[in-house]
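One chain follows as structure tokens, the form predicted on its own.
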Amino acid sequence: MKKIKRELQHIGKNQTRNFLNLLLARPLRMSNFKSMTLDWDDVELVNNLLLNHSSWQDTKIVSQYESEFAQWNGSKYAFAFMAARVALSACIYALDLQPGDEVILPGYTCVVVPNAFKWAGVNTVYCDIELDTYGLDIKEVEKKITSKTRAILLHHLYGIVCRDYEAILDLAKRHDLKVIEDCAHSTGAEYQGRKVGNFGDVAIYSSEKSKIFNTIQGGLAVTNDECLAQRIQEYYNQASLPDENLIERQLNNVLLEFYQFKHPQSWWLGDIYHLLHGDCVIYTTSNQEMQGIRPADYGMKMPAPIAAVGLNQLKKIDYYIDLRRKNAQTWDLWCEKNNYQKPLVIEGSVPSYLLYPVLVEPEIKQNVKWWGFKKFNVSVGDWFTSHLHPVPGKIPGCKNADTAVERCINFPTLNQMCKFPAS
């Protein structure tokens, strides 16, 4: 009963909402960082699938959707996990990396990534990031490379080419030192001709549903490498499946973001449908992994009924990353006409644009959702707002990191008004 009332106060403060919207002549939806790549396919998908429990048990479907995604992302190999964040530990698996090892990643990410190593027990040393990509800076990395160093981990955050990525690449060469790229922003980014992911020894991509495609949750681990992959194999053997549940809500969660961030009139049937289904929520980081203890349920790998969305959406992801790219040339000019930097793109790359990031005033950070929604009549996200994103609190030394934390903000590159056209 008491759900229900809080529900109900909840619809009354939306719909509230939309009334002034439309009395203010307001877009009754706004551009969202969510789900903006689902659409009536999926949906069909999806209950489909919630209707033949049969086919849960087709592992070919998981293959299939492996290599499909290794075919395009030009990787010999592809692995499902249910989570990027367990792809990561399949790749430190991988790397045998040891209790007592160090490795070098950016002071500016998400928490999950040094939980992936602190579980097992190897030791992450942050290194400062540059701010025209927000990348690993080469010098800061120069500088903290010890007798103990066993790899670096390098990130393509907001899906831009880190600036440092061929220099990084080579310094880890000239040491001995492995590589893993942390692709889970940059799916589909290109550099060279190539797909990132494809330069170092390992990498990792995210089908969050923030992320350039969704499936709720999930993730893949990517090599070139024989060995590595033969590695990653014995690590995804060892890895149980979601129990039906798991699964079904995941599902579940599909419908009820279509329904709330992208269908065309998720105004009001978003308000109906997280009334209806909303104690099925699936939030992308647990309370458990923002105090930096493993999750009873970590470490799953991808069930089939997850793959075949994951198929859906390989699909249509040249699609909607191009409409991406299109996009984000609008918040290019946008930076020109009013004096911000835009972000960089070094030669020889191509962004994927899974958002479009921008430092400005401190204060328009602080207050970065009323003033988007005043200046566009969008949502402006504040990716990060920590050093370890979403755990408050901050990294000695990461003095650009320190200014990303308090001036970077997120302008969207997909809205509710993009719909894959139907085949």
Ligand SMILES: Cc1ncc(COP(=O)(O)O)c(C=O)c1O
Second form
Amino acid sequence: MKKIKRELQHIGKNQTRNFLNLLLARPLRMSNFKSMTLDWDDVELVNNLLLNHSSWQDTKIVSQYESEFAQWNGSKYAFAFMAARVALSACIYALDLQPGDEVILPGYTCVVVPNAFKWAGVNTVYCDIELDTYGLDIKEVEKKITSKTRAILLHHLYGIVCRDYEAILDLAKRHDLKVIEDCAHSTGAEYQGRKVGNFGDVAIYSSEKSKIFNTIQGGLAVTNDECLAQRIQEYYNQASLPDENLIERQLNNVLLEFYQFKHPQSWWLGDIYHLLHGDCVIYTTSNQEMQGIRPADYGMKMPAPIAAVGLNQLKKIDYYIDLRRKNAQTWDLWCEKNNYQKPLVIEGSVPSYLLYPVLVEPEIKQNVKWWGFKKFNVSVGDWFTSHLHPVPGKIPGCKNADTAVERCINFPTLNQMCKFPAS
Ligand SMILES: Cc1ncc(COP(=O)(O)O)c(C=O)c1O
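Okay, that is the form predicted on its own; can I get the form predicted together with the named molecule now?
Zooming out: every chain and molecule, the one shown earlier first.
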């Protein structure tokens, strides 16, 4: 009964929006920002995988995915896990961060990032960000270094290379600190002709469904250092694989996401698919994780069928990143015309624009879904809604992060019309 009520509410909301679009003579389905890199070829691949379980144990597919990603990324070693947060846990292990050690990280991030440190007993020291690119502010980082600091985690949020990149790397070197690059949003972004993630000691990338490329859930740990690679390998060897049920759910989610958001007839097919398969939706962050509790099944590595989806996504990754860059120019023009500050592109960098962040009036952010629907008929994002998104609460002493929480919205850089050309 509860399920039927929930489904009816879901359909009612979608179809009301479609009806409003019809009245306003606009495309029926509002463009979503998630899962826009899924196409028919992914659907075909997943249907085959669901029919044929014989390849599910084939570890060669996972190794191929890891080496193709490493090669594409210009890195020596890559290890595939079920999420970037797990890749981060592997990096924490590889760097031998111990209970009581301190890590400096932005006070404007996703809650799963500090969770990975907390679960290893590492103390998190939050630092304010700058508002040009939403990265760590070097002046603030310097103030936070103590005798216990062992590492700095920097990020390139929304796919934009962080403003103080070189200064942070330099500071870390001077203080003998390790650098973890959180590239969960910035796969494919470049600095001085190299992909980000290759400048620190270790880096993490995400292929979760809202990211640059999509395996529904997934992440990679990357390094160019042989000793660190050996340590990540140790963590990897101990990690378990998801069971067949979870793999099947994840594959079904590829279909669900495609029919809900990308299919040309998603305005009605999405609801039918949701009605039939809504039960298998995968929520990226569990309630337990939001409360800071380590889930029992945390820490898994990537199985072959998901790596197969990853390999297919890698075939199109450059195409879609190029499109994101082109579409970002439209938002550049919108900012110029409407007197909003464009995100800063630091010299020598090429962003990959997972999203296009803009600081707007707080009233707009409070109603951003409706505002985005009315103004552009696209799903405008509200990342991040709190300092440790999506968990409510504040980190004291992070004024710029306060501003970003209050005012940063994100425009999508891909839409339903973007399609990988069939060969
Ligand atoms: C900045 C940042 N880092 C890391 C992650 C973790 O990525 P994953 O969902 O693949 O664990 C996220 C998740 O959205 C994120 O926003």
